[in-house]
Each structure stands twice: as C-alpha cells, then as structure tokens.
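As a starting point, one isolated chain is supplied in structure tokens, in the form predicted alone.
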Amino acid sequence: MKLKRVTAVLLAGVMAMGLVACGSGSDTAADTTTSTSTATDTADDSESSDLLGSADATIHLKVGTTTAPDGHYVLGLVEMQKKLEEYSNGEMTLDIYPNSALGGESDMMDAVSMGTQDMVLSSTGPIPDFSSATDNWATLDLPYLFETAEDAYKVLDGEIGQSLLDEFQGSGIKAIGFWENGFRELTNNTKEVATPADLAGMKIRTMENAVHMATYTALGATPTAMAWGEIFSALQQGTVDGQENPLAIILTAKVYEVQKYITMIDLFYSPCVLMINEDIYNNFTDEQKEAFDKAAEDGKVAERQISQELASSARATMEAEGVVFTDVNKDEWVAAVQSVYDDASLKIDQDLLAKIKAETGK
C-alpha cells in the first residue's frame, strides 16, 4: 500500500545519525531501530531507562509514544508491560519510550509501518494521512461527534471500531486497538474565552489532522498545525497563542506551566491507537499472539482508567497553581462548528457517520 507520509530517505538518515531525541521538545524520528527478539537494548535517555521490561525476556517490542513518562499513554504501556511478561510466562516484554523518543507521531507510525520500530501508541491525529485507506478516520475527529466516553467505548470496541481498525490490513501495520487519549480542551495565556468570538484572530496549535484545523477556522481562530515536541517553544516563544489537549495531558505535560486560562469545550473526543508491526505480529506463535491481546486489553482498559481518574483530579491540581478555568455555553460552541460536518474538502465519511449517530443515538 502506498503511504502517504512515507519519508524513507529521511528515516534512514536520521537513523544512520544515531541521535536520540530527548524531552517534549523533540519531533524527529531519532531513533527506530527495532529492538523485537533482543533483551539487550538500553534506553538513550534517563525517562526511558526505567520503562526497559525484563531483562529476563527474550523478545522485547520497542513501543513509543509522545507524552510523558507519568502521562495516561505511558501508564496504560507499563501496565501492558507487566501483564505480557505475565501471561507469556517472561518470554515476552515493553520496552517503553515516552516524551517523543522515538519521534513524532506521524514518524513513528512510517517506522512501524516499515518495521524500523515495532510498535507506537498514537493519536489518532495523523491516521487519515497515512494511506488512502485510512482516509475516512477523519470522521472520529469531528466536533462533538461523542457526548460521552462511554459513548465513544460503545463505537470504538464494537464492530464499527473493529472496522476501521481492520483498515490498517496490508499496509505494514496491525491497529491492536482504541486507548484513550480524551476530551480535548483550550488553553491560552492571553485572556479567559467563552465564547468562540473570543477566538478571533488567536493562533491556536493542533494536531497535524485537516478536520481540527478546520474546527479552529469555523471557530473563528487561525489553526497552526504543529507536532506535539515543538509545542513549548512556540508557546513560550509567542509563536502561538494557546493549544488545545486533554486534561490529564495538560497536566502531566506540565503545559499549564506557560498557560495560564484553560476553557473546558470538551471539542474533540481523542482516542489513541496501539499499534504493532504487522509482519512482527503475524510471527508470533498462537500462544505468543494469545498473550499479547490478552495483556493489550488490559492495558487498554487501565489506561482508560488512569485517563479518567487524571482528568478528573488535574482541574483542582491546577486551579491551586492559580490556572484559571472557564466553562462555556456548549450549546454556543456546537452551532458555530456544524459547518465542519458538510465540509466535502475534509472527506468525511458519511455512511460512518451515520452509524455511529445510529449507535449513540444522536
């Protein structure tokens, strides 16, 4: 299957350097060597020295992801961790890269893709990129599609779920399934919003995805597509205004640091997606695949868990940081992005659409 993001040349180059990206302020693909069927790789950096699993095991998968070593992503791999060394009788562990270690989202899914690195927990951010077969998970990205997160878990761990993650056949990935990333909220450090009239003109950073960009637009905002480790430095620099995340990202990522108002929109229901190498998976045995679904699902459900207990706690954690929070007028904010729902530019599938209206009921 032809990619679209597909960055071979540079992959390799990066990978001949043998440089290893180190904290939220990293975005390059530093290091996707594949440490699948070895217990001998060590960690490039202090965060990701202490998510090595046994030293014991014989077969290490080497999984990254962008948040940071006691954020929700990072806490849900550590309890797949342990299970996978469980249930495979210590024959099978994670080795767990936070913070960007391995890259950018988008770089680390071509690298899994290409069986440079074995596995990545992702937003679903960069998926509809990725290959003309993915193109209408653009749909999960729509404004205020889901209400709920119980809503969001009736979809994603139903059949509609299963078949987009079934999309991902033949094109060098195999989607395990939906984790949580959650609902997404603003943040700024110019003034308190309410209203999406308060957006005007604001520089707000997304997600590398078309339809966050144009939710931003129809919002009144100007959207900045930007990967998650250039995040602080464009805040701090003033390059923008606010971006916008999930609580328990804000606050394990310490953005509330350089953002001082956070309006709770609850615009997008984010999922993330476990993903593994598909001809690394396809080699297992029938016990080995066994162990690993079996701990990828109890991760999946910790993970949810970890995400809504931080949420549910970060609001007090930062209001006493003195961050001051803002509840809106939903109502206010789903009419003026309903234009993102007819946007043929954005390839929105309908009948998808549909489906999903018909499983929640809206």
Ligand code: EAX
Given for the second form:
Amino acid sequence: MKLKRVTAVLLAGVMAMGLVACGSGSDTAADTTTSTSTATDTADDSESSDLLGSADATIHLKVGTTTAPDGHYVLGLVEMQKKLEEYSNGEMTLDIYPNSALGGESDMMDAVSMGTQDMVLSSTGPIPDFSSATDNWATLDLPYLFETAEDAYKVLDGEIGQSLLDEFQGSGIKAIGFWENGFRELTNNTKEVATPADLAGMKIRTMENAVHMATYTALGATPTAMAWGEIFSALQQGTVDGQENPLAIILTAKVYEVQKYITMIDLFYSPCVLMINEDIYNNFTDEQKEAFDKAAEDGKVAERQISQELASSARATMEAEGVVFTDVNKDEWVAAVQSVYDDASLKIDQDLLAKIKAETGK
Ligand code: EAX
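Form predicted together with this ligand, following the form predicted alone:
All chains and molecules follow, beginning with the one already shown.
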C-alpha cells in the first residue's frame, strides 16, 4: 500500500473508531491478567475514547503515549491494534491514550513496571535513568550517533538492539522493540539559529536525559529538562526559549504554532520503544504471545513508514504556515559536541559505542 495511503487509511481508522469506542469499557487487561491496572478509570476523556479497541475483545491492553492522536506513534499503535484484533481472532486489543493522558514518559514507564499501566510507547529519553541495568542506554542518546535512519534500524533491529531490550528483564517491563521518534530538530520563537554560537544564553527544553542536557550545554545553551506535557506552558511563560523534537512531533503537536524558527540540526536520532508489563506478557498463552509479537512487528513497520512520511512532508506544511526553516553546516555542530563522547559522568558504554560504530561503518 502506497505510503500516503497508509497514513490516510490509518487516519480514517482513527476517526471511525470514534463510533466504536463509546460502547467499549469491557475489562482491561488488568482484570483478565495479573496486572491491577486502574488508570483507565481515571484517564477517560473524549479524545482518548476515540482510540479504544473493539468492545468485543476480552483483553484490553491500555497503552499510553505523550504524542498527538494524528501523530506517528498513535497511528502506528492503531495499526498494531487492528492487527492484534485480527491475529487474536478478536480476543485482544489496545486501548490507546495519547497526549500524556496517562502521564509523562518517565512516570508511564514506572507505572508499567509496577503493573498499574499495561503498556507505553516511549522515547528512549527516560530509559538511562530507569534502572542501573539500563543506564548504558545513554549511549544511544549521543549526538550524531546515527547519520541515517537506515543506520539506526540496522543497529536497533539486530543483536545490539536485542541485547539492549533484554536488559529490561526482571525490571517489571518487557521491552518489545524499537519504533521511531525521528531526528530531533531545534525550535525557538526569537531568531534564526544557524550556528552553535547563536544558541548562547538560550534556554532549551530537553527530555529528562543527561546526555541531551550535556549536549546542549556543550553547544552553549542552557538546557531545562521537563516532561513533554509541560512544554506549552513553559514556552508561553518563557521558562524556556525553545525545544527540540522530530518534525513529526513539531507538526502534530502543533509546536510550530508557538515556535517561528526551526533549525535542521538532526542532532539526535531518537528511537521510541514499545514496552509492556512483564507479568502481563508472561501470562499470555503461546497463541496470545504470537499474536501480540506479530502485531507489534507490523505496528513497528507501519509506524516507521508514517514517521518518514510525516517528516518528509512536514517542512512544506509548516513553511506554508510561516515557519522559518534554517539549514546548517552540520560539520560545525558535530565538532561542537564531540566533548560529550568523552564525558565520564554520562555512563557512555564505550564497548557498546564501538560495536555501534563497527555495525554502521562510521
Ligand atoms: O516521545 O519528550 C519528548 O520530547 C519526546 O520526543 C516526546 O515525548 C515523544
């Protein structure tokens, strides 16, 4: 199916679900498996109810994201939801909660590990701080680690990526696979930023991630870490001057409506990871596990396609709305952040870094 049609079909699916969701409300996964999920009771809102799975399903897996209903994360989850219902003969489905309805990414990871939430699709931002077993994930957050998405897929879909996912074992979370957030670009509402020197004194919101904060410090900015749900009030109150995210997020979260300037620095390749409570997954029957794993793989493929599609069309869409894009001399930015690679306080796994570079040939 052509890429643009994938997005259009999925968007139509999201709209159609508004007719289905109201009747839904059957037991969540919590009541049919070991988890004691109660967040559904508190997070119900009109937008979320558009994304609830088929009322006929007996297992509803509640999944949260911080992103918009028409963004790549949610559209990928909608594809997974449809395939999960198909592969499980209607027994299993996803109830999708966008726009931080279930909290920020760090909080949702904690909730999934404790069993008060079933699933989360989260960027890798909060992962290094999640546990000592996953602190080497900081290596994935290094600036300019991957030059292309294809390089990232080669590493993340292979042995290196699987060994990182396996580090969650016993944490309460089963990490299923790497989906895509995208290359992170810089936005601000003050001026065109073309070189690192232009960032001097600017307060930039970053994820709650030490490597990202150290990188913006190396660039001469003042990083301020906060959950994604706080960004609009922070921008409006002037707590921060700018933020950084992939174009698909900047577009679908409507950040461009309050940020006039976008600088195409491609500073970080940002994956996101599909995670499920470990007990819920381990209590699936073999048939349920097979249905879930296949649907998750289909969701990943669709979500990456939608991410690429949104990223390729977002610039023209936002330029038409008056956003000013600045392309940069990337060599200057690469040189400015090399010190981050040697910062011993950042738990960079040098062995892992060497394996990644060998895999990508960089
Ligand atoms: O995962 O917090 C962020 O900037 C993330 O990119 C966003 O929540 C999507």
